[in-house]
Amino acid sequence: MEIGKELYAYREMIFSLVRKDLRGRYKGSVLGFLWTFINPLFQLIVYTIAFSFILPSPIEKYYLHLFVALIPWIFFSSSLQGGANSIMAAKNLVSKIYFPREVIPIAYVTSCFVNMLLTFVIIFLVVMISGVGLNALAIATLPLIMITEYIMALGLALLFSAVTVFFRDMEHILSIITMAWIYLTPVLYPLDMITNETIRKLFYLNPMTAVIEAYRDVLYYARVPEMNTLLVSFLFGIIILIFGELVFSKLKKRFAEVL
């Protein structure tokens, strides 16, 4: 409760850091902030060419099947890897002035989240142009899906940003973990491809499975996602967030000393 009040008091600092990060992503480039939309658009063009002509997939509109899952995954993996390094990247700020240290990973993950939200402009356009269409009831579940993913990403960012201060190899370990994690999550393939029922059930031990499947249900299949599995992921995300904050709170007292 105390940390919540403190973070609310420093909300302007969080907003300021988010704005700074968003503006700094493409600072100095000619097109600037437009790259937020150009990047996913060119990704989509590459996927369309690759999986329509070079490596044709039996999955109908595979480019869309992949795109609607890959964009949320990029947010998650970026939050995990960049968030883990966020305290180290802001060590000059951390060692000089007092503020709740949670502000740093929160601002980083929120910046990644806002960037994903902006990218969804392209996703919605592509979904409508593709002929899949949008289901209003299904779209209404998107906020819950996004909040679930945000909570999980933030919890892991808090946990690993604190651990990385004391164990610098964590940054490199996480790059390997996220590389493996994408293959253990149905991002590049549909979950139905796994014919073994036992193995398929094991996939749901991965909390990102339900999240990615939910995005795909809403944006590719135009249907309401399986809410039971999504709610399990939401509860798991809350547990991760609480655990991440407990570890962060315990370790942050020594940040200035170690940095």
The other form holds:
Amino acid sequence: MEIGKELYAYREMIFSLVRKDLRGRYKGSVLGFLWTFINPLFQLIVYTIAFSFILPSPIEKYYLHLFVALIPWIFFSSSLQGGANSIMAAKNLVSKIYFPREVIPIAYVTSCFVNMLLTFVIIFLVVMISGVGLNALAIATLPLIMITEYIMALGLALLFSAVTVFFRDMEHILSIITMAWIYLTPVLYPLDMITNETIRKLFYLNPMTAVIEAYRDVLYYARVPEMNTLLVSFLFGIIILIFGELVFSKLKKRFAEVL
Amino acid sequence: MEEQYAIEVSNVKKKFRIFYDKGNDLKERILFRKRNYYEDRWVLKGISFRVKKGEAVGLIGHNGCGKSTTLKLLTKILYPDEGEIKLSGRVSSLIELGAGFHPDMTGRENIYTNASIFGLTRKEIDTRLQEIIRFSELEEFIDNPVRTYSSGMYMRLAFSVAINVDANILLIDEILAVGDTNFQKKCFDKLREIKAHGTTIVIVSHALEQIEQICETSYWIENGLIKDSGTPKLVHDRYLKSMEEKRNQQLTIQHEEEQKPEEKPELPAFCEKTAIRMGTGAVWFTHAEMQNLQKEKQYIFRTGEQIRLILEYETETDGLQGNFGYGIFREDGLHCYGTNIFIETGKCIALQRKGRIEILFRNELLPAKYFLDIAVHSHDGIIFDDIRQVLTFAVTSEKQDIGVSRQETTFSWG
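What about the form predicted together with the partner chain, after the form predicted alone?
What follows is the entire complex, opening with the chain shown before.
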């Protein structure tokens, strides 16, 4: 609990790192901050063309089906991979100055999160234009879905950022894991494409399954997601977060010696 | 922790793991398993001290003694392996200036980032912003990107942020060398002001006089232990003296190594191997030696100490008149002094087959390495024997006066 108090005292550092990351990312480019929107927009255009003409999918409005799942997934996977590397990347700060070390992965994941939120502007636009429409009750559950995903991503980022400092191979192992993980999560396809009942049940052992399904329920099907599964995911996220912080707080004392 | 103390360090030990040959990947770990040895090096072997609130202390010691490690432990960048450190209040460290500066962002934006790393909230930064900008003297440039700053401007900005954090405890590592002399003075005045407001300060520095000016206590750390502590001036005098002795020892060793053979055949053993010999050879030196007043051979003299220079010569010619002299050159070639018998007495001396000359002089030269030249000429200037750099010697001094040689000085006032 001590750490919570300390992080609160250092909240401005988190904000300013997030700001620096978001603004620094496109600094110097002509379009600047607009890239935050242009990037996903063109991604969507490409998917639409690809899956309408080149590789037509039996799923109706497949581009939307994919897009509403892919954006949250990208947030998750970049938090995981970049977050794992975040302490190493902030070597100079960590070895020279004191601040609660958790600030670094928190700021990283938060900046990815804010990036996703900004992309949601595009998602909402597309959802409305495509004729799916927004269900107000369903939209109301969106914050819970996002928070669930955020704490899961944060827990894992804490865990792996600390481990990576001592075990540098983690970075490469994680890139393989995330590559496989996207196929073990119904991002590119709907879960009911899996006909084998047992295997489909196994998919729910993956905490991201429920999260991605929930996003799709809200934004593609315009319906309220199944709250029970979502709550289980939420609790699971809390457990990951606590575990991640436990490992992190154990390892953080020796960061400066190893870096 | 007792109320009156801001810092309490009790029996702190810290070790670092030194790998002899670090094999990091699996291949190396398996192939060269035996090589994967490491050694635990204890950098701190049990340090304890307490600092009262509002007090300033200095940590001194030669490089690698553990003083910077102590400071890093105080900031909680490192954690002790044993022992305990207690601090009360907000800690700010001037160890790394300009942490997190982004070159593309303006000075103003960077103030926010940098100050936030010290744990300030936005509101707190807002209230300090004007003072930070004013102190850095960068008013005109504050909205320019930091990459356009000179390194001096960069450091000024960074220092201004760090010093305006209003910490209860301020830790400083060797950074009072910021900007030009004016700005340095300003920083120092600011430190005093901060101290007057009750901030506890710990300084690590080689600039002993700075510590003397601001600190009540100095801790001399050596080999991971506190060797001495107390009033800065007194501790520093003892510290300097011990450093001096160490240096002398090294000089003596170095000197003896330089004396070792491998000499040219024409140079006798009493000469440095770098010596240069000239002359007709009608008279030749057989020995040269520098001694203290106790007639002991010596290579290191203090400023103000008497030096005896013994010269021995031989000749096979009878009835020669000779003029003996010596000269002293500083290592960089400066001719410091030179004289001979004729200059001193107005006459030459009659030479015997074997003879010995004793020259006594008071060394007023200041610390440096010197060469001694000796020569014997005829009364009309023919060089019999002339050995340049026949001996080398070093001068040390406890006083801090500067220049080539000492001038006995007295100050009086009233």
